[in-house]
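Next comes just one chain, in structure tokens: the form predicted alone.
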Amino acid sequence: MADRFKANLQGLAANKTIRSAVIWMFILLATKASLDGLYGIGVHQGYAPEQPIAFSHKLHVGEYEINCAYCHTGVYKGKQAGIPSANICMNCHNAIKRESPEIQKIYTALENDQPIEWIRVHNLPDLAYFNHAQHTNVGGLDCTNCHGEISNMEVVQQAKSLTMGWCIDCHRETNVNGKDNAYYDQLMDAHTKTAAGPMKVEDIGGLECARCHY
């Protein structure tokens, strides 16, 4: 039976086009996987570093409702969320849980006058623009749009790809939030009189080139 099998094997071997298809199998599965690899560089999508301090998301927006722009103050109005400094942190834990390890951190780094070293988490390249209060004022979006479900994170970690490909995709889809801005008012007269649907982002230069780099 082994002979045989073997014998099987050799035949198998030595025909031109089984060996021939075997060859071809291989070159695409390492181009797909060569492929696959040069698309996922600068890809972070599941990021999710220890934190100097183990801050709890799921905790303090999820339990306890803490709007995102009470840490991240400039997320409403500024090109950058912003970090939370010490003494944001100090409005509540100068008086609650004090005796926490975590805690005491953030009292170590205010006597020695040293800033808490957060990692960053959601990083585009320098080469993209991206205005938080853009998106978030003017177009209305909710911060799980890009940053998934903060809300449920004990920590916290990149949901989405950021990739260009994935904001192409949400300029194309999503629709202009022109309620009570009377900067769309005649761009929407405009849209509606020449369009059947709702006006969407790439219908105001969202896929240009420049409004994301210049």
The other form holds:
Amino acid sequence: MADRFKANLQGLAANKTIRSAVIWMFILLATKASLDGLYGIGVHQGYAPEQPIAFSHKLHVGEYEINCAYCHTGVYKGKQAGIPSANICMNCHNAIKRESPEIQKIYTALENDQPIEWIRVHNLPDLAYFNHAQHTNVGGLDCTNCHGEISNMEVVQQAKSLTMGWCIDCHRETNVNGKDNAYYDQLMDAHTKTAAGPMKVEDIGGLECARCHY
Amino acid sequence: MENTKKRYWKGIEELKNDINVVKNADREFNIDNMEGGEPTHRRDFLKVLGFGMAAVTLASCDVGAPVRKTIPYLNKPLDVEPGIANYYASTFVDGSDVCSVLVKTREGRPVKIEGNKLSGITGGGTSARAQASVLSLYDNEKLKTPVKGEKAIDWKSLDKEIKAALAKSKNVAIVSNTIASPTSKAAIAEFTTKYAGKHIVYDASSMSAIREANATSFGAAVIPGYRFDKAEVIVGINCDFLGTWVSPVEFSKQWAKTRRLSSAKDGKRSMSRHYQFETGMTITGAAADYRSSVKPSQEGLLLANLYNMVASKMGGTPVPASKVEVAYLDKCAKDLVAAKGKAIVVSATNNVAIQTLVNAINGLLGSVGNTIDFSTPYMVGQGSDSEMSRFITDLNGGVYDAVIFMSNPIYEHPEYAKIAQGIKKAKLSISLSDRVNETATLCQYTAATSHYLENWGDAEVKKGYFSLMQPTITNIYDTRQAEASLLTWADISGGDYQQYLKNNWNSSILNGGKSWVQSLHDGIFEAGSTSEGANNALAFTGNVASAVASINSIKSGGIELHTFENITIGSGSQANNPWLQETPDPISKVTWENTAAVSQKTANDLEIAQGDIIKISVQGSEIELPVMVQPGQANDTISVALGYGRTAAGKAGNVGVNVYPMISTVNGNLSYWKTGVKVEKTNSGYTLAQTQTHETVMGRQAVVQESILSEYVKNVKAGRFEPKIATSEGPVRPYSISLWNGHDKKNHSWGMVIDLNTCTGCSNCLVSCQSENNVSVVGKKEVARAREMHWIRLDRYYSSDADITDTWSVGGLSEMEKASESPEVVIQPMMCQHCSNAPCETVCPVLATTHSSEGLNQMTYNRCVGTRYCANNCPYKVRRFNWWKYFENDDFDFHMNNELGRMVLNPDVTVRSRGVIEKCSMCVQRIQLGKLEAKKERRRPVDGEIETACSQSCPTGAITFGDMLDPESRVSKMLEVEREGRAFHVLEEINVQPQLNYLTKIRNKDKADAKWQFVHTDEDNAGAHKDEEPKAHS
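Shown: the form predicted alone; wanted: the form predicted together with its partner chain:
Let us now look at the entire complex, which starts with that chain.
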């Protein structure tokens, strides 16, 4: 039995077609694996660096339900949502939990005139332009769309891949939020005349290069 | 071009059919291998590939995310939101170049200068130098602390030592250029009162004679307000009023107002007529309807002749003067007389006799009170040559114990050697400058001054027109503005110049007219002159006879040297600015140096040619310069730009040759020209870094379309070339058949209209674009290799009707001289045309350049693999390739090679790396931002809200940007009228359907003088294309 198996195997190995098929299979799989690996370069989904101050989003967002824009003041206005300046922390913490060693770090920073050096979690490459206001204020998207369930995060981590493919997928699927926005009226009219479904971001040029790259 | 027999050419090389032009005609980047090294071989490809693979493998080892920090404010200022720009009003001042500006700051650092539309002087226009000034802020060769001798010193000790020394001084002199700031002048006045001092004012390009002549002619020693917008006939005599003279941005705006035409039914079909008589070719001469070249020595006689012609026609008394033969002079006199009361004659020459004659002519013509307004004089050019020369004598006589320099006379004054000797006699010498410049090296102390963007201040360019300056960033280094230093040393208002300024404004400027805060917000306060509009038709009381006598004594003969300020470098104070150094001179197209411009005839006579180095010597001083053959240059003259040849400006600024020492004093005034110059060829084979011959029109001659006013009045399509292509159904317009499906534009269609009639070539757009779009500086060597990176270029075409096909016979050569003697010039801004059928898009193998649904041709740098197929296929040659990495590279040691210099980069625009193509994006970042602002407010964008960098600050409004789908936009309205009028697409015949439209150049020239015969008759044009309507261009 074993001998027969061995002989068969040897026969198979001797078969040129099969041998080359196996080699090709191996090469293809290896190529796929390395390509996948290469595509993964620079993708940091799940990145959750330790921050200089153990600030808990779970507590502030999840438990106390503080609005994101209370601290991230730029989120509806401009490109950056912004990391809160220490004086925003002080709005509450000049009275609340002053004794906590973590909050004392803010006091030390203020006293020494030494800004707090947070570690950036969400990094887009310099060649991509992303504007928060377009997505939050105009598009009406919820922060969790891109940042995940922040309210459950003790330490903030990058929830989505933030790759271009991920951006594009969303632009293909998302309906344009044109309600009560005179900017889109003309486009909406044109769209309803020619197409059946709702107007997607893609339909108004949301996949064009120079929307994000310039 | 194709509708006339006129021949267009871009430089003498092309006119001569130079071997290199022929050889390189089809090569975009024409000089390779300048170092003589081996080119890369094909077999090196695998080695490079191998390295590439290794690099990728190494990069893949980096699995963890790079740690990038994000550092918020401790205490965020209320008005700063990261990512959102703030704008502050300020004022740029550089000699005559005064612009009210808005400074765009991002996260607290100034990144861009924009024009202030509220200004009644500039109307939102700026100059190239104003645009570039933001880069000078981040010049890392500036002083970082005050210095004593060569050692750094702290302010406290410096102040203590200087105050002690001042207290012991009996006579203190403050030397400066014109100070247009009323508050600064007040501070200096208080200082000089306290220390028994004297304020001596001089200017590198002196206007002393104008003031002196006006004192005797009209009893007012001022530079009067000029109103070119009220003039129907403008005559400029060696006066670059569109480029550098008195108030060029304002004059450009005024001049353009008289040149704008409209093809609408009842549109404006009249324009001013502009004569220019000049030695070297300037942008003002290029823009003129009639231009003649004159030698500097002829200028006086020309004016005397002009005076006599005007006088004889108007019943005045001519004075004896020898005849001078200058083309168009008779015609000019006739037109001037006909336009009595609406004429203006200006000259920049610093000679009292010449200015007296100018005044006499203006007096006869009734210009004073109409086009020349003595009630609103200019505050620039206050320098006095006689006071300066008295100061130099006194300084050497040991009269002054202490001398304080607020300018750089050792570089920019011809008597620099005497000043240098005199400084040693003073017990205390201080330089108030931002670097240890030529003057500061001789002074004991240099009290490091800060940049105007770090300063408080004001300017009154014209009487009653005030503009404020406020800090847009805190001092980058340990510097202090000059006024604060003076106040500190004199113990006035605690050295607090901000408070001093505010007090002065409240007490003597605003007079309750506007609040301080509002003025600071607006940046301007324009109450106008109190006597404005009053009868100021002053009578001419000067002595013409003695002026003519003085002119008759002017000697001519031999080769004459003529010096001038060019529009980029000016007097040289901003010489260490790589943007300005790399901006091509709009006429000569030379970058990074000054040249000896000679006419073709003079070059032939002297047996010199372009590429030679010549030694120019006159009265003991000599300079060596490369030769530049300049069409339109007066024969037997050499023009050389001032402002170059700095020795202590810095890495970028110490280029070219200093010609200030060649200036001499004649009849008490600085004279900027000389006779009897000796020329000697010392070397040859030099390559000028000229951008001129880098592209050719490949025989497509309809790039520029122009005509003359009388033809335009008859037919608004005059000068238009309307190509037709052959089909089986006969010739049709190119746009009526197409291979392409076109692009569906539902939302916006961004486009531009560029008026060739009002573009002067001032280069403001070029620098503005460079600043907005992080365009790299590549340096002289790379420019010579045709690798400059500018996204917008100002194509300058010469044209003439002389037969220049014969270049070998003696007769042929003289025809060529004739052709280049007085060519007409057209300047055409050329950038990406955003073609609807873009040839670049179809050849890109990686789809790095694609089309947007808003009419933009998009360039995606990160997709580009650098095949350059697109550049090859671009009919307009506007795509630029990054041959090198221009940032953080010691071979390109400009601002992008140091941390401070990189602060000027626009954070919204990617800095391109080596190996990718870039080109005009129509400022897509500004479009996107403008759209977002509108969306946030739930409305459509309003026309004018979104502007490109080039259109925003164009002084003449020659560039209009807007949405061609918005029927209310200016571009739509213009095109509606001009599509069947002056609007044309460049290279319409190749059916690329650009988004950019040009309006034909119309010259106000008589048909008899037009330098071409018309091929198309009027009937041809009138009957053309009635049957087939052109397809919509958008």
